[in-house]
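Next comes just one chain, in structure tokens: the form predicted on its own.
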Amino acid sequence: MVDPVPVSARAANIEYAIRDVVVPATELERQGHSILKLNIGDPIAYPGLPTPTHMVEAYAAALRSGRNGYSPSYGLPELREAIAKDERNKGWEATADDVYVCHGVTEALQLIFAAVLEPNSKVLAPGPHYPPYMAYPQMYGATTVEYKLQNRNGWRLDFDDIEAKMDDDVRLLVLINPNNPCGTVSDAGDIDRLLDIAKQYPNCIVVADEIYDGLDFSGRHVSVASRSQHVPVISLNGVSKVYYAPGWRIGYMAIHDPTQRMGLVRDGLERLLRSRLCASTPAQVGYLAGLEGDRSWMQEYGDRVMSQRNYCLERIANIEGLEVEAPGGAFYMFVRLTDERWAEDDKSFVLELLHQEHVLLVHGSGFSPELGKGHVRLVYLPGVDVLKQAFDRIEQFLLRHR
């Protein structure tokens, strides 16, 4: 027999639990199944949230008019002034000059990390968390560390175990607000204690990833580049999820740098822009569209995605076997499995559901296999009707098994 060609450690160590439970349900839809799907966060998988139609005539006009070339590496200098502008709207003298335009937030991340990590330094990020930033650290020889969310008192940050876990090793503090996949909004006060912690590592920066920072429900969101008056901040956002476009593939980040210390990453940062060459053009043009036209349909979309997240908590609350955090943000609930079938083995729970009742969720372990666990995510996105189907299914599962 003759061996495989080998596979770097890297890339044989990555998972992604999101898109990971995707392929059993393909399998499925193969056979002529129909999947409920609340799985992802892609808010065009859902009927009734169209990205909105100036967004997608300009990214359009775009395409006509020839505007497919590469631009500039760190972006279009009108996109990065709009999104600057954007920013200093949120609490902080942000330029033009401050903002890279990406290949979303997680090429975004995938820069950051390159530009910053090195063999034996660390991520400190939150658990349960968004998976990149726990595949990604190793490809440059560094870890991520957890630290905890309170997963009894609405998923906020646990202080004491990050100010245990905090040393000189930690080049990147994550916070990511509105939180995937728990849905917490962390407020001011959250936000400034978070910066007193990292101000006693001078070589720490804070990454903000607040990609859903236009879905918050609480009222309670704030920027975090606003809160800090000495800690570099990295604001992460982007077109995906407040826009309703996440197949453009258009994020960016904005440094925020009240000291002036962030000038050698900066240049490792624009170094590694240029050689990748730029994001999508017209896309971008797409994205400037948005930023700069008529906002009012927010309001619609937000009503919706809240009147659905009020509907999924009616209905945990009345299942046996779930109980679920109120989430004050973005459009994911970290659902608590209490039937002792499934609180030790979330991702048995899912397939099974999967295989048996057609719904697909993903396992919390996916997030973090030990604060994850016990857990599933799901999205709420999909319209009532789809979801009253989901929860009728899950209810009869749990009946079924207990």
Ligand SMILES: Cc1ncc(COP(=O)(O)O)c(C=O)c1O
Given for the second form:
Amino acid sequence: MVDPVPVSARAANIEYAIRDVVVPATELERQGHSILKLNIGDPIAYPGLPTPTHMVEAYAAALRSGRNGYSPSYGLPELREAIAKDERNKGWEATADDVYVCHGVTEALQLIFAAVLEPNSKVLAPGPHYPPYMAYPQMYGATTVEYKLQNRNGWRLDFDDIEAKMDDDVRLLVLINPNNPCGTVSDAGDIDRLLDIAKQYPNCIVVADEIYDGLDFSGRHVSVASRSQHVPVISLNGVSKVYYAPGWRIGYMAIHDPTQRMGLVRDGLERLLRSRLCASTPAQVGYLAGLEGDRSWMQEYGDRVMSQRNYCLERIANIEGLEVEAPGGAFYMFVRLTDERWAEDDKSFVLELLHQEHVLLVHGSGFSPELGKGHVRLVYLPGVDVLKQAFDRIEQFLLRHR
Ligand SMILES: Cc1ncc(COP(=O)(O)O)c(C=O)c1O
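Structure of the form predicted in complex with the named molecule (previous: the form predicted on its own):
What follows is the entire complex, opening with the chain shown before.
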């Protein structure tokens, strides 16, 4: 037996529940089983929601016309301007200089954490949350503290909990709106309350992850930056969800700095951005086509996602052992397991369901060990035919194990 070469603790500590459950599913597929996958928030993984043709053509044309070099580090100027215009339409005075194009929101997050966090800094993020908000800050010696989303109140923000957990070490206060995994949409009133709390801490920046903003079924979504008159806000968005092109890996951060306090952070971010060269040039051209082209297709896509959501709600209402707070946006439901056995062990539920019924969900504890426990996340991007089969199998499974 030879000694293995050591791995860094920071890498060994990384977990990404959404992809972790794919390992046993892939093994089952290798054995010849077909799996109904309701686990991954990738619209392209399901038939019927392709990336719009005009965007694909713009990307392909960019490749063919030789736009294969590096772009400027902060993004193509015409894309930065188009993003700024889009943000202005959401209600705040963004300029192209406020916009930095990244390899997806995920890269933007890594850069923000690198630019802001020191050992002992804290990130205050919703629980449950999208896993990188927990996984990455520890790489900088920082910790993520979760504030509560209210389990039986539509997963709304718990302001008492936020107030109790805020202190001067909280450098980033995160709002994911609409939320992954719960689908909560926080409205203007909730955002104002959050900003009022953040305002009392001068070194705190609000991170507004609005990657699902075009998938709002509640009609209540507003941009956080548009509500802030004092607090610095970094808005995050991109091509992955609302423009149905996650594999292009293009997103952005846009800095709203109403009281001009972000100069040093901006300088740090720009240094980091230059040191990683740039985001994919032809993919930026594809995103530009999406922003500048006709957007009427979005209605049809949204209607389809909404009708799939409604189908899931109907099925869940009629299955003993499941309950759900109706989501206002995104394409996720965070479903409560009411049978005691599964409520205590959502990961076993997911693994046994996978092995016995070949339906793949993600365990809620992967989105927060404490606040997500006893839940499963379901993606309602598949068509109703697939959702029907999946719910039939989930129902059988629950009956069998009652
Ligand atoms: C809340 C949230 N933010 C960011 C991302 C990833 O965004 P990107 O594809 O732009 O890296 C996801 C992906 O699921 C997400 O759910």
